[in-house]
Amino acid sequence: MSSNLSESKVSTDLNKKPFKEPNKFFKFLNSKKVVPYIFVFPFIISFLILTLYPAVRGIIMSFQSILPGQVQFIGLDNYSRVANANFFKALSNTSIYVLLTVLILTIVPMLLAILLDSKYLKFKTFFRASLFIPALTSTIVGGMIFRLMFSETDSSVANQIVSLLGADSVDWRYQAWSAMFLMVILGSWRWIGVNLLYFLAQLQSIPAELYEAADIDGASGFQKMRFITIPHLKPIIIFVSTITIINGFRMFEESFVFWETSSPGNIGLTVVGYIYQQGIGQNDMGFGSAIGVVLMLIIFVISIIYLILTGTFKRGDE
Amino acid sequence: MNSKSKGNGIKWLATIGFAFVSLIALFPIIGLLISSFRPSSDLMRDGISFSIDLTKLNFDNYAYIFQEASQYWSWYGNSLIISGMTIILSLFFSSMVGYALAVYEFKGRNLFFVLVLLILMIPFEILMLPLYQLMVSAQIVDTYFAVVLPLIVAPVAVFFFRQFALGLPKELMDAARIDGSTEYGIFFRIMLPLMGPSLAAMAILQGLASWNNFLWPLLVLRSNSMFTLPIGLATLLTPYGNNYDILIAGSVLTIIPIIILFIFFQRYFVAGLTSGGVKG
């Protein structure tokens, strides 16, 4: 690429069609027909090697029994094994996590962003930064902080608050409801600031004239929110909630950081955790791939249903 | 006069309310920071606690990391190298692809764009087992390259750069062509500098993604000396480990580069996101 740059001085304007061409090969490389493909080339390569190949390979592997040195096709055996109690436990954990995080990570950042964009607030820059800072930590670091905050001892922050409310200390990592609570609160804590920025960006693109016109018509603050703000936020609500659904089904680290690969009674097992546990931990890559294919189908179906219900396809692109 | 003071009342009420929300968001970080100066025996007994004995706070945990934990610093170096490589390569390639999808008319342009969106929908975790096998057979497991490779052409970044490049003034391209510039010259000398804010926003997001990346490096990195920070720290989180002293001070040091990156680019960050126009 850099050699092309240095040659740019020699090249002539394409529109003038000179009689003598300085370098046919370079002219070919610089023609408007070829240039876009050179620019897109890295994507083509990476798509073929890093997406298409592993996707096809994964589907093939899901029909195979894979042991070192011997690979054989076993038909649908891996898939019939997927329907087991552990998988359903993982799927129900993941689904509850998705449902809770979609609600929290759409509604809370939206309300905070509307408030941050309003004239009712001072120190906006500080507030924005303070909500974004959790996103700068990794799930591992965040998870470690939460493990220490929600440790089982009576003197941990969480149990001190619980005892203020008059309840007994909780074994946070060893009960089903609190296990889910830990994963949801860690995920929400890290992501609220990011989604807040998406909402803020969209809020700032709403033309001020709309609000001025509403003011002239004597609209109340609630009416302005109902008829101007929320409708304009709809695309970003769909974007944020779709991303949250997809990320929720991909959740792994929030569970790993609390229990690694084995939680008591699988209270923290997720679908991706199950893929990791079986595919890498048990070295059963065929079975792991089958779980992966099932997960992919679940995500596709849910995303598409969701996008149809929210009317995203109707608008057409651009 | 009266209504103005009423407005001020609401303003302060809202501000105090929001300060409370900010405090909740920042509390874990503050807790981590304070706890990093606590003796590990207290930490293990209490976790992060309200009851802190201020007289016991000291720098021992940090002193330990700076003197003894050579492993920790090799993880640190690995993370810096991998994140640096990821930022540079992914900004370079993704901006090129996004730009081409936005400004050129060519066969397959829509197909490529649909593929970008499709990749966004496929969870990486599903591709990781075959991809891991591929890395094994290519014999690049346990190298920086294996970690960085899947992040080089980031679909999110391509999508974002495309949205941004759609708003670039096309007249500049024609003017540059008349002046005899090549298509590559137009991109690198004129258009790329104009994409500054979006590059800054993506530098933060890609840097963050790479710095905090966990599952993929966990798969392809094998030797302790090649580990990145999240993996190294996670190995200290074993059920039997009592390494909270290294862990907690080490975690504080982990957040520092990413905060520097954020402060450095943050004024472009929201601007970049806004002008990119994330249209769902």
Second form
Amino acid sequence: MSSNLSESKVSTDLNKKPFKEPNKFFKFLNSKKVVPYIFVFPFIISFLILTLYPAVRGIIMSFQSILPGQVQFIGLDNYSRVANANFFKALSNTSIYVLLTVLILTIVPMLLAILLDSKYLKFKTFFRASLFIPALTSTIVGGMIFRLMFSETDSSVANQIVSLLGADSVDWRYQAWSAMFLMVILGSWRWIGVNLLYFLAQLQSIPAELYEAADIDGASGFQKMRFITIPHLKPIIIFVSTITIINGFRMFEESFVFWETSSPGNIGLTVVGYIYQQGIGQNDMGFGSAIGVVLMLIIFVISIIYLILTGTFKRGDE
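I've shown you the form predicted in complex with its partner chain. Could you give me the structure of the form predicted alone?
The text that comes after this line covers the one chain and nothing more.
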């Protein structure tokens, strides 16, 4: 009996396939030290090709005079031309746009998110979807609708509302204040829904026990918002306002859709619009690149100052 079992065991061992070690190359790829780099490799490649290379190339072009078939280094000549009346007008328009959109796109989505997160509101999903739909709409399509709504005719929607209030019709695209209003309202209309989602996600992460404890202590709604909601929303407030600052300085479509490349008295001229006007319209790529580099430095400096003032770089225990 014992002899039969031994023979059977020997036979089973012989039938087993020899263990084959994995290929060293695949073993290397599956190691914990390499896998993270494989996952980030596509991002690194896209960053190098689509971000770093154009940035470096743009900086080099800012020191060149570029004409068809003729490229020549001219030192700082392009930068010496940047400080002109059109650039300062564009920078002024852009700065006002940034200031207004930061206020609107931070405060309004936060209040809407608090309202949508409350237990008293019904049809929350419908309102969330309705507010997010503009973010899926092309700026050009949205801008065309806004141009119809704010046209200069007395029959336009905006002028009909103005006439109901007892005022005269407004030439919306030909006055400085209404031009800024059009750009701000279009930009805010598009991005309120996106910022709303950021605030909603953060609101839903606040522990309910904090509000229950506040109720036990007899805190009012305002006190709960001041001492619980706002402090927990601070990281999102800083994030939303920072990306709004960056996107505001990069704004182009909101101006282009109303006036294309030129507006009366440059009332709709932005810095990026000025880059497009000089680099593409006037075929002065070197000067356009110099304006782009100056804009990049402005965004960098303002963003760093803002993050320092809001305490973003401080450690959690400070």
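For the two forms, the rigid core is made up of the largest set of C-alpha atoms that agree within 1.5 Å on superposition. Not measured: the values here are computed from a predicted model. Numbering follows the first chain given and starts at 1.
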Superposing on the rigid core, I want to see if Ser46 changes position between these two forms - specifically a Cα shift of 2 Å or more.
yes
Is Ser263 among the residues whose Cα moves by 2 Å or more between these two forms after superposition of the rigid core?
no
